[in-house]
Amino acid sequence: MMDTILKTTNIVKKYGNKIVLKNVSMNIRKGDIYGFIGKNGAGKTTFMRTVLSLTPIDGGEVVYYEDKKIEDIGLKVGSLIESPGLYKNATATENLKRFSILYGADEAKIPEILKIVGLSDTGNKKVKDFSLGMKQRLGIAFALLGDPELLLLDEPINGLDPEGIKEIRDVILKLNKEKNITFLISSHLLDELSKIVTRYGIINDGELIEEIDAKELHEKCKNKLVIECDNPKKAKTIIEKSVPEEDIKVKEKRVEITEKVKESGKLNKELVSAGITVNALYVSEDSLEDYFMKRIGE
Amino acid sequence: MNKLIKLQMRNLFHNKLLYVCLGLALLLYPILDFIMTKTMSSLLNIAPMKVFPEIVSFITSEPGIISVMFIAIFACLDFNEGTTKNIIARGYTRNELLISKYIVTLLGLLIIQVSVFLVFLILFASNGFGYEPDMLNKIIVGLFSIVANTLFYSTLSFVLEKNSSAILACLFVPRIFSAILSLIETKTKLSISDYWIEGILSSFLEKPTVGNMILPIILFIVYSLLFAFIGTKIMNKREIK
């Protein structure tokens, strides 16, 4: 069994009359790295910002470890929120000196850590000077200081280039294995995130509507039997008559039919014996973005 | 706590702000006085002036301008830098961010007023002011004052957030609240505007004996413990940004 790094249970937040978390309760396991997707406006960020304390909630309870509030362990979580908080007129290398002093980390770590990040020659240049991705990178160096056990990353691709979101994702990878480094990473790039991804927590309008498995959000995408033919609307038929429960669509040259996978063989010869030439056949998935346009209803 | 007051430590003396306002604050008090001194005394031919009464008023009147506005400056320095997210989401309490910038805050306007104390005294030190019988009374009860102001441009500032605002609500909201006391006192015949900071040290100047030194002090310590109380509660409902 994993243990539980961090757990929500029933985070309520409401701006005002308006309800913008609705009872999230969430699980994240040592070792995950959990993929946080929703909308604009969907709540990652506000319900983030609560489990880190930096808004206070209406109700409900955040725990680590089983038992502990922020303030007991924080030193322990690394985070990036929104955009990175830095001293615009001080370097790289002071900002992370200004914030080991606070985390504890050791100084002698940060041209790792800036290493790491891609930020090794920035030099005397000072933060008002860097680009949004450069600010974006030594957010995340930030959140790497003092090896945290657990990474809150809001949106952490955001302004960076195709070669910065490689390294970016690599450096995840990288923490998670070598470093047993817990993720919890919201994202709208979800072909990206479905890259790096243990486990998705999806939230619409502010309820948490699913948690899965990446394993098991793979095998519930490869949902379609596809088969290419000359007689779509004959297929059709001769599919029906076989598999009457399924849901068989006909799009112009081809059958769609759900969740047949393993009879494919069996349809095959089916068709071929009805005189219908069969181009093609194949299992079809669902990418991350269908499969999260089907649950939030869109 | 030691962690935090050492990164607003950090924050201050890796920060030209101080220095700037040291600066100034030497260039406009200490250095100028002198440079004027010298000046009317040889223009008008006659002796330099005593201006031991002016040093000791620079430490015992409200905050100058330039220390206010860095006060209003420092204070929101991690506001508005959005820094703050990095220190409470990492399990630092808002009471403790607080208490470390209230601190940092006072040793920065402490260092200013001093240093521009020190240079009043080097500079001035020939032209053979002496030892006033009550100064040191003067001065510990004008650095409990400082405190006290500190305190309440340092919440003021909290309140804002951002310099800008912070800067305009130090050097008018202590005018405002005073012309408001004014008023009221006009209206009621009360004369309430001694018990607000400048009232205290202004009633305790003029008979400045160490018995008049107790009120005064108790008063400006229960009054940083007041500034300090609202800016806990207003921090504590806050969303950091």
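Residue numbers count along the first chain shown, from 1. Quick caveat: nothing in here was measured; it's all calculated off a predicted structure. Take the two forms, find the largest set of C-alpha atoms that superpose within 1.5 Å, and that set is the rigid core. What changes on going to the form predicted on its own:
Comparing the forms between these two forms on their rigid core, the Cα displacement of Y282 reaches 2 Å or more.
When two forms of a protein are overlaid on their rigid core, residues whose CA moves 2 Å or more are considered shifted, and R199 is not one of them between these two forms. With the core held fixed, the Cα of D129 is displaced between these two forms by 2 Å or more.
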Given for the second form:
Amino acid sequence: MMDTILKTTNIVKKYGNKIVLKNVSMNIRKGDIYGFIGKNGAGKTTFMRTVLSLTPIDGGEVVYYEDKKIEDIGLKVGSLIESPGLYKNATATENLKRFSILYGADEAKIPEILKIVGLSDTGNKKVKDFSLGMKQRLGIAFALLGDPELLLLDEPINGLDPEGIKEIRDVILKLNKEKNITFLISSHLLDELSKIVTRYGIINDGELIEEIDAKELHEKCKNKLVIECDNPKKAKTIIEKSVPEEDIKVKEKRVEITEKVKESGKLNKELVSAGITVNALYVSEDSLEDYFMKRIGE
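Structure of the form predicted on its own (previous: the form predicted in complex with its partner chain):
Below you will find a single chain and nothing else.
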């Protein structure tokens, strides 16, 4: 069992009569890259702001390392919420020096941090001339000044081109593997998130409806054999002779088999011999987007 680095219990946040967070209970384990997914407006940013004490909560509890509050752990938690605040007429190094003063951090770490985020070769280039991806990586560099063990990143790849997305992804993986930094990353770009995430939390209309490990989600989305035919109920009785009943589902004019079928051609022949018209037989796999849309009821 991995140690819990962040645990929230029944977090509630209201703005007037509108409940933005509805009893959100989340567990982030040390070493996780936790993908926090939901539509725009689902409550992702508000949740991150509450666990950082940037926004007061109206109910519930936020605990770090089993029994500590955010004010007790100093710079062990870093964040990049929305857009980073940058000195645009300064270089990357000058920006980090200014922020190190604000954070009370050691300036000697700046060259190593710039190397980690891939900005060590920017020299005298001003931040105003940086690409959006470079600015996002500089924002992550700010968060690294305090030697964090947990980083909260709010939509870090939103608006980036494919090259910028890959750069951010590589930085996250490097920090997770080499520095053992745990991540909570919010995003609605599910395909990109799926390339690095170890655990997911799905939020919809302020409610955390599921937490699931990436391996478990992969199992739920694994390949299935789909048979479209004129008599799916009869087809099911025939398929049950070679496939466990719990691995067979009838949906309208098709039968779905989640168990791997080695001889689909033989099965097709058996169905045709039984007088069943097989219109199509193919392998299908749910994407993360498919699963997400089903979970939020759309």
